[in-house]
Structures are given as structure tokens and as C-alpha cells.
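We begin with a single chain expressed as C-alpha cells, specifically the form predicted alone.
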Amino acid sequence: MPTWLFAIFALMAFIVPAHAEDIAEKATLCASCHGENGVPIDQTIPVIWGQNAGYLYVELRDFKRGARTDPIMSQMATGLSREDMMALAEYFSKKPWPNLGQKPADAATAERAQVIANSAQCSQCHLAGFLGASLVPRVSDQNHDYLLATLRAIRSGERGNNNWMTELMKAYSDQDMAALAAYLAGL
């Protein structure tokens, strides 16, 4: 991301949340990246419309605390109060999940991904259909590139706000993660 664009987002993170009148107004800043209609501007950015409120709150909190880092989101969360984070999480959780138009994985990839998901017991936390609940994210129909990057970041420990997942992902290869991301994105 160009430095000038990062600077604009960082400045907006301090100005907009502090002076916005209501949560919908504060949420307009989120649309800059996550999309006005819920479809992110880039496939490396996650869908937050329709995501589980508990999960959204925890991630915002972790960005604010530094337990999870991202050049833009860490700055955005800095200016948010606990009440703002809870309200934003609730606001976005009530939005409909957008149609990203992603295609289902081919049969061989889907079969490999299902074996991986079963061996990792993914549905124990992410539940049936990989829709998650409460503090566990929906990963079904999430942006493919975001899913793949996230799986790799979790495995490497770069995304360090879930040590249990880090240990679990160490058992899987890049090819396994690619199959899992393709499968989940196409659900």
C-alpha cells in the first residue's frame, strides 16, 4: 500500500471515530476497505458484513492491544473505545453476507479439503457449513486470498492471537492450505 494512502487512513482513524455522531457514521470509514456493499475492495481484505459479532469485537480488541497487527487496522482500532468496538461488531454482524461470486472448488480439491477439515476437526469450532458462532469466525464464502494468507499467517505465528490454531496449522502443507482456502471460499 502506498505510504500516502496509509497516512490518510491513519489520520482518519483518529478523526472520524472520535467525532462521529453514531455507529453507522463511524462504520462508513470501514467501507473504505471492506466495501460499501460488504464486498471488500481487494480479495486480501476480509468480509465483515454478516460476520459473528463476538469474533469482530475480539479482533478489533486484539488490533487495539497489539495482539494482532496490521498496518491499517492497528491504527484504526487505536481510536476506538470498547463501546465503539462492541457497537461496530454488532452493526456489521446484522448486515447480510455479500455474494462474492466465488466458484466452488473442483471435486479433487474439495475432497482433499474435506479430509483436511475432518482431520483438523474444523467443524468442531467453525460448526456446520463453516458459519462459526460467537467468537469463532465464519470462514465459509470468505475471500479466497484472505483465507489463504490468514492460514499461512496463523501457521507461521505472524498472526499470534490464537496459539491453538498456530499449533494446529503447523501440521499442514502449503498445498493443504491452498485446498482448504479454495474449498471454504467456494462454499
Contents of the next structure:
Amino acid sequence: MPTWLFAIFALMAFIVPAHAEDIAEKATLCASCHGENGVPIDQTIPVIWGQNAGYLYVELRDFKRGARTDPIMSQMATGLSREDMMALAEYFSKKPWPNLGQKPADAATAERAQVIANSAQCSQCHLAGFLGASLVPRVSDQNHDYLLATLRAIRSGERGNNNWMTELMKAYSDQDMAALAAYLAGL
Amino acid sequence: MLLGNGMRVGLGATAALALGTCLATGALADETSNATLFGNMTAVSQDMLNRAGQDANNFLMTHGDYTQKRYFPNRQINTMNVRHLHPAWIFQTEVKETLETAPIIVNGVMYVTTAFDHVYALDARTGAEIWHYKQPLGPITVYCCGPNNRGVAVDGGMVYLATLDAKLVALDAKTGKVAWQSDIADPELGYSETMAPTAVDGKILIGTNGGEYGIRGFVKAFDAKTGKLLWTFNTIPENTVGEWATKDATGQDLHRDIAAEKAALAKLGDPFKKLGGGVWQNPSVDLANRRIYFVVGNPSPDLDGAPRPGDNLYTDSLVSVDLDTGKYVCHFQYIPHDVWDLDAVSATVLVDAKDQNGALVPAVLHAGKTGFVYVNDRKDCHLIRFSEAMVPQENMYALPTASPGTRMLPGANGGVEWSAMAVDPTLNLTYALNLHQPMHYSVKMADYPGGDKLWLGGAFTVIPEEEQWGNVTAVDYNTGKIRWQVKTPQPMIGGILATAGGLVFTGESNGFFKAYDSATGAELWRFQAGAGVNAPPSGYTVEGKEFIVVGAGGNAQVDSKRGNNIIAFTLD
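Show the form predicted in complex with the partner chain, please, because up to now only the form predicted alone has appeared in this conversation.
Now the complete complex, all chains and molecules, led by this one.
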């Protein structure tokens, strides 16, 4: 286990029900992975600064319920109350989305991604610019490696807390997903 | 009065000229408009609402009047002069996202809404902003098909808004201040609102979204003055089994396995608690008989029929209830046990139509995602006729299969989606907007995931290799025959307006807003709005000048280019 991971598990012991005044303090724990300035410590970890509050809340809730699993996040969410989760979601949603410096996809990749997005009707939920709202996540300018891994995990059912997305993603190949991830990351 | 973002612009006008004109017209801001035919000019009376269809000055309801014909009776703008139509002003809202608002105009004041539940009151002559209200939405709002809002209702001195987080809000029409707010339902259970309310006889009528989230649908009536709930009609009764119908309204086989469904019913019981049945569009109101007519949307989960044996009443149905009590009157189901999301969405329209014997009877029209226009008798809801198919129907009612699924036409968006029809009663024609979007339908069993997640029981995907397009279709509702049809380069979604000037106005996803000859379908005028025109137009008259107004903000469902413009057109 890397040292930073050990440190996080150690810190989890200190999670207690949150109050408005100490949300910022609790959020410092999140920064261990999601970044002190909103830029995650590696590309497999999602940006949560500026993410939509409803989505952040539901994901925390699903980690707690076991509907979504992750070695760190499942543990992290265990001690959180609904109020904690709502407060954390609200806190991070109000932060500015960080500049990850990801490059736009090339024209051919973008074109392929747009055809897939039209086929899957992504815009119905993720909206213009793939910014989402409320329960639907922003996926534009999200970390590339996280996006690609997530698309695949949704398709396989490994990430199974949205069965509609799992069924939808089955229609698309690895190449389609590579194009989508590159396109979205570069928006 | 604030000038806000409103700009009066002429053809070729510079920004400086536009600003100058705007300031010059500011002097008119406090003058009283004498343009109304009915009412006391300070508030909307029930008499005005009752006669809205004959009011050539105001546009008082989402679909024109209680019959929902969307027929504007002014003929100042007509087939002879429409080629001179040009923008009078453009108002830019704060929200650049899917725009489905039907502008409401009362005595020279216009009310429009945007995605995420903003409401604007504008000077209908100039586009100058009078007030702006933004609903503070809670963190949990569900929207299956875009965070849309289709407009407000007006009654007395109030403006009524239904919100994404399932609240009904009454605003003071003069100031935009909240008078009262009532909970319609729990947004965390999948209930949300995108439709405009309907105001009638002191009641505010409202349906609900949520057929994609396992809700139990309803239409509710609230007291217009207090916000108190008056009655609720559950669109899903406690016995939803029906007649085990094996065919749809047009006689086509639905390929149901009735034996398997009966076995499932014995095991699971009636699925009414989470069977869906949203109501997406305003009811039409038959004032003479004190009845309302509306259509009920799809069952939940959309594509998987296994957990919901039976006909799934009253999903995919025309339903009539008593206006005063909310009690059931009659229903007619277009598609029993729907597993394609080919539900009933577009608003009903009341007309007098010929029955099978050629006698004129009170009838109700509905345009289905199936691509048919259905004509039903208002007396008992029975089907009089259905139209020729307006779009290709291929492999109709083939059952969804495991991914990648079954190809079938129409796709799950239609045919006709929520787009409102218009009717020219002088021609016996109804005008419908259609999509041609070939899709794959796949099914996958899934447990109810909780009300804040989509519960579709599968997926529908647009087939990337196939061409998509749309059309505007005029159907003779006395015969069911297509009178004329115009193909459009993209699937059509939004709405249409007919006028006494012999015109129909409608917009396209590519930004074109067009006027057609309502008798022939000849294109007479077009304007490029710079963003998808996917909203129903309205007509109004101020100080003797007729205007046509429409929103150009694009649409989430067909992903057309977004914008934030309300554009009013007039003649010099």
C-alpha cells in the first residue's frame, strides 16, 4: 500500500458527522486525492471541484450504500450522514473547475466522438458542452484516464450504479470509447 | 422599467442605432396599451381565458386557448406580405440551454421561461425586460430529457410556473415576486415539471414528468389563489391490467406473451405503484361539458415489460376527467403494454370532426410518437379514425432484444414528440412535426434503482449509419389523409402556430424559422435565428401591429445548437 493511501485510511478514523462550519476542514481530507487546488493527484482520479452538487451527493450516497464501490471511497463514505454528503457536495460544487491543460482531440477523433454522442443522445442528460446539471455529472474537461476507465467500467457493469448507462454503453466499442474520452477530456 | 437586454433592431441596423431606438422607445414604457378586446386590461379574467381563441391581441395559453388549436386569429401578417417579415427585437435571456417556452402575451406584456426555471416579463413592443425571476432549485432535480420549461399560465394578476424540483409557484404578474409556492410531489422520487400549467376557473392544473423514474403519475388541480390542492387524478389506477389487448389502436400486433404476463401478474401483483404514466403537456378543456382531455405517457420501466404485466392502464392513453372533481370520465389506450417508449406526449387538441357517418361531432386529436394522428370522440373517448402514417414505420412493434437490440421505426422520440400541433379549422387541417430517427431498442432487466435514477429497462440508440430527417405534415382530420408534407433536413421538435393569415410558422434545429402557406405547404419566408428553433411560436398584437414570437435556444433532446434568444417578428 502506498504511503499516501495509508495516510488516508488513518485519517478516515477522524470522520464524524459534519456541520456547516467544519465542512471545509473535512474537505481537506478529500484534497489528498482530488487535489488541494482541484487538480487530482493523478489522471485516474476525477475532478470534483466545480462538479454538480446533486451528482456528488448521489455518488457519495451510493458509495455508502455499496451501489458503487472503490477501495478508498467506499470507506470514506461510511461515516457520512446525508447532511454531511449534501454539505460536501455543495462545498465542492461551488469551487471553480480547475485547468487540467488537456489538449483538444484531433478533428477525426472529435468527429467520431460526436457521431457516438448523437447516437447515444448524450445531450439529453449531459447537456450542451457536456456540463451536466444537478444529478448529471459534468464530463467535459474531466481527467482523460478517469473518463476512459469509467466508460469501460460502466459498460462492463463494474460500475453498476446506473444500469441505464451500462445498457447504453454496450452499443459502443473500445475505439468508440477512446474517441469519446479523448474528445471530452479536450473540451 | 429596466431596459435589460432587450433590443429593438431593424434590418441592417447597427448596434448603435439599435441602442438609440431602444432609448427612444423607453418614453413609451409607462403608456397604457389599449390593445385588448376583453377584460379590464390589468389582469387576466376568466372571460378573457374562455374567449382566448378569438383574441387577436393576446396569447393567453401555452397552446392559444382551451381547445389548444394554436390558431392565432389575426391576418395582418398573411400569405401576401409575409416575405417582408423581419425581427422587431431580440431579447437575450441569461440561460443558454434548451429552450422550449411558449411565450404568453397579456396586454402588451410577454412572459417567457428558460431552462432551469427562469421567468422573464418583457415589454412585448420592445423586448425590454420588466422583471426576471429565477427559481432556486434544490440539489436533487431529475430531468430525463433536458432541464426544460415550456412556459407559464396566467390568471388574474398572477403568473404560474411549475419547476424542475416539482413545485408550483405563483408570481405577481406586475413584479415577479412569489405570492405562494406549493409542493407538487417529491423530486427525490423522480417527479419533476417541465410543462406549463393550465389556469381555468380558479384552478391551476398540472401533470408531472417521471415516467422514466418509476413514479405514479397524476394530474392535480390547485387553488389559484392559495395554492391548496383541490383534487388529484392518478393516471395509474390501482387496477392496471385492462383487457390483455394484443393489438394497438390501429390493429397492429403487439407480440405480447399474454400467458407469461398472466403468470407474472399472479407472482408480482399489480405494478401500479411504480408504473410511470407522466403527463407532459397541458390538458385541453371542454368548457361546455366541464371535462379535460390529456394524454398519459409511458409505463416504467420503459423497455422492459416483464415487471409490469397487463395493459398498464392508463399509460399511452387519452384520458378525460371531470374538470371540477378530477373524477374519471373515459379513456382510450393507443398502445397497451408499451415496450418501446412510443408513448403519448403531444398536447390534445379539441375540434369538431366528422365521425364514421359523416356527422360533425366534438372530437379530440392527438399526434403520437407512432407517427399517426388519432381522432377520438370526446363523448366516450372511442377512436373515430387514425391518419396515414406521417413517417416510415418499419418492423413495427418488434420486441426489444438484448444489446445491440432490434431496429425499428419510428425511434423512441417519434413520430411526434412533445411538439404541439396547430389546427386551421377553416381548412380542417392539423399540422404535426415529425422525427425520422432510426433506432435500436434493447432490453435488460433491472431492479428499480430509486427515484433519482433513470429506470429504462434497456436502451435506445440512434443508428449512426442511418440518415435522420424530419417533416411538417398537414393532416385532414375529417379523412385522416395527408394533405401536404414538407421534409426538413433534421428531425423536428418544438411546435407550430397557425394563423388566420393563411400561414403556419415553425422552426428547425438548423436555426431556420419558416412560414408556410397553410393550405399548400409552400414555403413563403425563412429566417436564420443562429440557434435551434425548437419552441412553439405565439402571435400577438400591440398598438395595431401584429407580431410573431419564438424562442431560439436549441434543444437537449436532439442536441441542436444552443442559444438564448427570444425573437419577435413584425412587418413595417
